[in-house]
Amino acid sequence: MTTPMNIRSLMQPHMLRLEPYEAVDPPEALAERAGIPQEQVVKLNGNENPYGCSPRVMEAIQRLDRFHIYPDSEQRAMRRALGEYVGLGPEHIVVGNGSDEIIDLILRLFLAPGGAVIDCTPTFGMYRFSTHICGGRTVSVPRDDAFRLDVDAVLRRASESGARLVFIANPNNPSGNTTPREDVVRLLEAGLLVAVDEAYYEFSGSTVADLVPRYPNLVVLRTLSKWAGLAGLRVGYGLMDPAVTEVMLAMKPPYNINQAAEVALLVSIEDRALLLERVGRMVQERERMHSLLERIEGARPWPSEGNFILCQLPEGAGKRVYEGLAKRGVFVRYFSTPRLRDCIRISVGLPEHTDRLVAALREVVR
């Protein structure tokens, strides 16, 4: 009788030590957890667009008759459309299966085995997750008490660790604050490869995309998940030097963007007037939510330039409030890290979602 093989012994050791990314559950799972019908769920945990995608996207996908044809590996139509949208030539653009894929491609291209990446914590968890997937290590550089980037500390830790790459979420997720342009330029001038994640650009208007032609060591990440409501179709893109574009297009999976996602991107760019008008409504609702949260005793909302608000709670109350809201069918994001364990992150929803949230939060905090 042969001894069963220990299949884990063939796996990469760093994968066995991987801490999985904490993704959000779909509405049906949240409804089951709360014991309520799905239509009663207030889902404010994924920074999704409550208005959904453009109606023209649904119409275009219904008319699509190319599901049996492979997509364009060179992404020609998408890169032209995005170039017109952002004001850069298509030679600067690569489209990914969400901006998460662009993060992964950047790491595969520039990160040596065991190499270091600067992670400006607290921030978007995919930077750390993807770095470890690619066999690298993250060097944490904490933000200050107001979640601002400590540029001097980044430069010092990069020098000490040999890190050549730093990710900067702008606005930062989950704190919602932006990084001054001059801070990004300092890091670029120091010779670091700087990946600026502008997932929430349409909500903030803060960008360094115009610096891409000037600095070959700058990559800007964007997505259509938030402003265009395409989170479920996974469409993101990167803006970068043409030399990086050339290699990234060669190394990515050849058909990484499916036909439906390509059509959705093209139609969203065409219908951006409607989508950006919705963004304006979400910004207004963000400010209304902030004002209402300020009136709740024990709650301290941080100013935000994204489509979410980080709300500070009394010491030790973070998880209790998160669970209390969930029991009432209101789902927000909770982070168990020491810096954020007394906070919840709340996505901007429709006005009625804000009202449900505020009423439930008053009950739970009290």
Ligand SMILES: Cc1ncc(COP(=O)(O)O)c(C=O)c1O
Given for the second form:
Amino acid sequence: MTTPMNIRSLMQPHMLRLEPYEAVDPPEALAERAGIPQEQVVKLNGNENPYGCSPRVMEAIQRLDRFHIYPDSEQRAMRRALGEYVGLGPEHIVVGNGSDEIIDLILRLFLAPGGAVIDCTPTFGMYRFSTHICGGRTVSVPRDDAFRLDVDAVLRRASESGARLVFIANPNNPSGNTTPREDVVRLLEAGLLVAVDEAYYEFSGSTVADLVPRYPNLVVLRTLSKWAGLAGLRVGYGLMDPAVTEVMLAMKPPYNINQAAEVALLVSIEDRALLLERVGRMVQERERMHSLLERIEGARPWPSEGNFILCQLPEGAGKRVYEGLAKRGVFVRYFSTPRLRDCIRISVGLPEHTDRLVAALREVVR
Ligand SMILES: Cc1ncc(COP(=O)(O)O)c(C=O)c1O
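If the one shown is the form predicted alone, what is the structure of the form predicted in complex with the named molecule?
Entire complex below, previous chain first.
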């Protein structure tokens, strides 16, 4: 008998050392965990849109008769529609299977094997995860005690490590604060390639997209997952210099956006008045949730410009509170890293979700 092959020995070593991305579970898994029916689950762990997508998206997908045809690999209609939405020409735009795909494409395009990427921690986990997948390493530059970016430290660590790429989530996930435009400009002027992730732009209103035509070393990331409620269909996009667009379009998987996602994007842009009105309601709800959290003894919510709030809990209480909420059917995001050990991140849901959360939190924190 031949010896069984050790298939892992054929795998790339860096993939075997990968720390997995902690993705959120679907509602049915959460319901099973809490032992309650799915309708009773309050899902505030994924920064999703509680209003869902535009009703016109559902109608358009039902009418769609193109599932047997490959989608447009050049993304003509989507790039035109997005161009009109953001005020830039289509030559600046690439659409991705979620903005996660644009993160991956940026890394595959700009990161040399073993190269370094600056990660301004704590921040969105995909920058680190995708960097490792692409065979690079992240150099962590911690944010200060109010989660502000330390620009001097970023420049210093970039020069020490040889990193040429920095990711900045703006507003930052999970802390909710924005980075001032002058800070981004300083990094651009220093010649770093800066990827500013504006996944929550519609909630914050602050953007550097207008700088894209001026700085070829700037890429702005956006998504329809949050404001347009399309997290499940996976559509995001990047705004960049035309020379970057050209190569990124050539290197991406040809049919990365499926027909249903393409139609969903086009209809969402058309129906943006309704979707942005819902965003306005979520911003109001975020502020109501913030003031309710402030009144809970021991809870300290951070101000946020996204559709989520990071809430600091008493020392040592993080995991217990997270588990107590989950037992009551309320699911939030818990982080185990030292900087966020006693924090939970709560997505903004419907007003009744906030009420369920606050009632549960009062019981659990006590
Ligand atoms: C900062 C940030 N960027 C990107 C994403 C992912 O967006 P998408 O669903 O478009 O991949 C998220 C999702 O939570 C996020 O928080």
